[in-house]
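Here you get one chain, nothing else, as C-alpha cells; it is the form predicted on its own.
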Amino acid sequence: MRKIESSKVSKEKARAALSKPAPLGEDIDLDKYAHSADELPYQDDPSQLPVETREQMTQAGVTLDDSSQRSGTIIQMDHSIIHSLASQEGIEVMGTNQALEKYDWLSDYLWKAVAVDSDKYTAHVELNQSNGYFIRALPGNKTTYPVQACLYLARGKLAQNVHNIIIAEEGSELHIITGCTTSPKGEPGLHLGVSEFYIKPGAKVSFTMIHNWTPEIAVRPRTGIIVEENGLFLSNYVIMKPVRSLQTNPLARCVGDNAVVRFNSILVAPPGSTMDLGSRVILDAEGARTEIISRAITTGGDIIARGYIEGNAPEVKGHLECRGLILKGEGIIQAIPELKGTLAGIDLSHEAAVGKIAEEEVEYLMMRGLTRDEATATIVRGFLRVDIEGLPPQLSLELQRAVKASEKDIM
C-alpha cells in the first residue's frame, strides 16, 4: 500500500510540474519527440551488436569485446535494457524496473535525491515509459574493476527517459564508468536522464561519465547525490563531441560529518554546440569538504560553466575553479561561480579565468622544434589535464584516452 501511495503522490507532483518552464538553458518542446519505443531484444553477447553501434559506444568509454576488466555491464538502448551482467560478488547490476520488482524497499529511494517536480524533464521521466540502471555495492564490498553502463539512443526523434539509482552501502566502494551516446545517423533526439546517488557512511563512489552525442541531440541530465558520514563522491564528466543543447546542474548534499564531494569536468564546445553546465554542493555537516574543477574550451560553440558551494556547518571547506580557453571561432565562455556562507568558521574560495593561448608559450615550444600545430596541441593537452585524486588507474587511463581521441577534433 505504501508503494502505491508513494507512486500516486509522485505522479501528482509530476503532472503539476509539466507546465513549469525550464529553469536554465533552452526550453525544449517535449511535444516534438516520441514518448514511447518498442521493446528491443536482449543481447546475451553485446560484442555482437552492429559495428557502428559498438564504435559509438567505444568512443564513450564502453568496452564490449573484453569484459574481463569490468565488474559488471549494463546497456540501455532507447527504453530497453538489452544487456545486464554483474561479474563480481557483492555487486548488483540490473535495470531499474527489475530492481523495483525485486526490492520493495527500493521505492523509498525514488525521488529523494532529485525532486520529481524539479522541472518538466523530471516530470516527463516519471510520467512516461522509462527504465535506467540500478547499481549497488553491498556493505563492505569493493569493485575490483569498474562497472560500466551505456545509455544509447537508437531511434530518431525519441525522448529517451532514464532513471538511475546508485547505492553504495556502508563501507563499500564503487567505480562506475557511464557512456552516453547515440546512433551516428545524425537524427534529432532528446535524452532525459535522472540519476540518484546514495553514499552511505564510509562508502566511496567514483563516477566517470563520457558523452558522445551528435549535433542534433538535446540532453537534459538531472542528478542528485546524498553523501553520509565519511563518504566520498567523485564525479568526472567529459564531453568533447558536438551536441545541439546540453544543460545539467547536479546537486550534491553532504549530510554526514567529514563527507567529501569532488566534481571534475572537461568541456569542449565545437561550432553549433550550446552547453550550460554546473555543479552544486551543499555542505550541511561538520568537516564536510568539496572541490569543483572545470576546464572549458570553445572552438566556436557556447559554454556556460556554473559552480555553487554553500557552507552551513562548522569547519567546512570548499573550492571552486573554472578555467576557459577560446581557441577559435565566435565561441563564448561564461563562468558563473557562486559561494554562500551562513555561519562563522567556514572556508570557501573560488577562481575563474577565461582567455586564449599565450603566444609566448607557443613560440617557446616552437623554438624547441615543434610546429605551431604541435605546440598548440601540447598546450591544449596540458590545459585539459586534471589531476584526479582517488581515481583508479584504469579509469584515469580511460579518461586520458578519451581526451586524446578528441584532439584532432579540437584542433
The other form holds:
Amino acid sequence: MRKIESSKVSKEKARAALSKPAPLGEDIDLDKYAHSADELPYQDDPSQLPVETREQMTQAGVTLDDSSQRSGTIIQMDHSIIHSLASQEGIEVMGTNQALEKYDWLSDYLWKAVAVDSDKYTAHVELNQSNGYFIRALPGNKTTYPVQACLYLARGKLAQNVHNIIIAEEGSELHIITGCTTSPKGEPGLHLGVSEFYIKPGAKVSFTMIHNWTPEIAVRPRTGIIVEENGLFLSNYVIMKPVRSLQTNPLARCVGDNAVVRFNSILVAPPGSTMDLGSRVILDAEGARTEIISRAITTGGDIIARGYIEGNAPEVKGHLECRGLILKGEGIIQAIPELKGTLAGIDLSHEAAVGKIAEEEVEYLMMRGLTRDEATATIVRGFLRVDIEGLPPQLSLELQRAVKASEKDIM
Amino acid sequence: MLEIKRLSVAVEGKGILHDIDLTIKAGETHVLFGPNGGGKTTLLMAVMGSPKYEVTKGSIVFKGKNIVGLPIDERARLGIGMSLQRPPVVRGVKTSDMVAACIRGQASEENIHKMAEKANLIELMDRELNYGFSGGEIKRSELVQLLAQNPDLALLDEPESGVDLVNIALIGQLINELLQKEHPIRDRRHGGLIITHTGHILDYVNARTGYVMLDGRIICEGDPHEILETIKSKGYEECRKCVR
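Please supply the coordinates for the form predicted together with its partner chain, as a counterpart to the form predicted on its own shown previously.
The complete assembly is shown below, putting the previous chain first.
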C-alpha cells in the first residue's frame, strides 16, 4: 500500500515537472528521441556479443572475456537487461525493475537522494523508466573484485531512461565500475541516468564511471549520494571521448559524523563536445570531510568544471581543486569553484587554475632528451594522473589503462 | 668538445652576452664565477639551446658541429646535459618517471632504484618532480637525472646553492661521477661547465680553468682556486683588472 502511495506521489510530482528546464546545460528536446525499444534477448554469456559491441564496452572499462576479475556484471542494452549476474555471496546485482518486484522496501529508496522533480529529465525518467541497475552489498560484505555495470545505447535516436539504486549496507565495501557507451555507428541518442547511492554507517563505495560515447550523444545523469556515519563514497568520473553534450552535477550529502566523500573527474573535450560537470558536497555532520578534484583538458571542446562544498557542522573539512589545460584548438575551460560555510570552526579551501602547458616545463623535459611531443605527452599524462586514495590497486590500474588508451586521441 | 667563438646572445631583444670565447676539451671541467645578473646562466642556457636565448652572433661548436639553431632535445641527444638552478615543478610527473626517461633504453626498476640510492633520493622517487623539494633535494634530483642521462658535457648551474654542508659532499661525489673523476685524466671523456657563487664545489671537483663573467663578458680566465681567493679577498672589481 505504502509502495503504491509513494509511487503515486512521485508520478504526480514528475508530471508537474515535465516542462521544468534544468538550471544548467543546454536544453534537450525530449520529443526528438524515441522512448520505446524492442525487448532484446538475454545473453547467458556476454563474451559472445558481437565484436564491435564488445569493443565499445571494453573501451568503457567493461571486461567480458574474463569474469573471474568481477564480483558481478550487469548489462543493460537500450531498455533491456541482457545480462545480470552476482558472482559473490552477499552482493546483489539485478535490474531495478526486478529488484523493485523482489523487495517491497526498495521503494523507500526511490527519489530520496535525487528529487524526482529536480528537472524535466528526472521527471521523464520517473514517467518513462526503462530499468537501470540495482547493486547492493549486504551488511559486512566486501567485494573481492569490482562489480561492473554497462549501460549501452544500441538503437539510434533512443532515449535511455535508467534509474540505478546502489546500497552499501552497514560495514560493507562495494567497488563498482560502470561503462556508459553506445553503438559505434554514431547515431544520435540520449542517455538519462538517475543514480541514487545509499552508504550506510561504516560502509565504503568506490564508483568508477568511464564514458565512451560518440559525438551525437547527449547525456544528462542525475546523481545523489547519502553517506551515513563513518561511511565513504569515492567517485572517479572519466570522460575522454567525444560527446555532444554532457551536463551533470551530482550532490553528495554527508549526514553522519565523519562521513567522507571524494570526487575525482577527468575530462577531455575534443572539438564539438560540450561538458558541464560539477560535484557538490554538503557536509552536514560533525567531522565530515570531502575532496573534489577535477582535471579538464580541451583539445577544442568546451568544459565547465564546477565544484561546490558547503560546511554546516563543526570540524568539517573540504578541499576543492579544479585544474584546466587548454591543449589546442579554440576550446574553453571555465572553472567555477564555490565554497559556503555556515559556522565557525570549519575548514574549506579551493584552488583553481586554467592555462596552457608551461613552455618552461616542456623545455625542461626536452633538456633530458625528450622530443617536444614526448615532453608534452609526459606533462599531459602527469596532469591526468590523480592518485586516488582508497581505490583498490586493480581498479586504479584499470583507470590508468583507460586514461592511457585515450592519450593518443588527446595528442 | 665545446668551442664557443665570439658568441653574443640576446634575451627579448636585449643583448646579454657579448663576444664570448670559451673552449672545453674532453675530460676538462671549467668553472664560471661572477655576480648575479652577469650572464652566467644565459651562457649555459644558450649552449643548451633554450629558444628564449637568441644567438645574435658567433658559433657554438659541440663535437665538431655548430649547434646554433638546433632544438634543445637534439642537443641533449648529442650529449649535452644541464642541471638547472631552479627547475620548474612538473605536477603529476614522478621523479622516477624522469629518471626512467633519462635512462631511455635501460630503464628498469633496478636501474632507477640504483640511481636513487646513489643520490639518497629513494623517498623522492614517487613524488611529483620538484614539488615541495628542499634546495638540496632539487640539486640531487637534477644530478641524478643527469647521471641517468650520462651526457658528455654537463652544464651545472649552481649545483651547491641551498645545499647544507653535510649534503655538499654527496653533491660533489655525484658531480665527480658525472665527470668521470674515477678515471685517469687521460681516459676522461666527459667535460663540465659549472657556475658557482661560493666555490665550495671546488673542494670536490677537479677544475683547472676558471672564468669571471661580468656584464655579459668573460673578463678573467685562470686557475679557479686563485680566482676564488681573489674574489673572496678583493671582490669582483679586482677581476676587472685581469688581463686574459
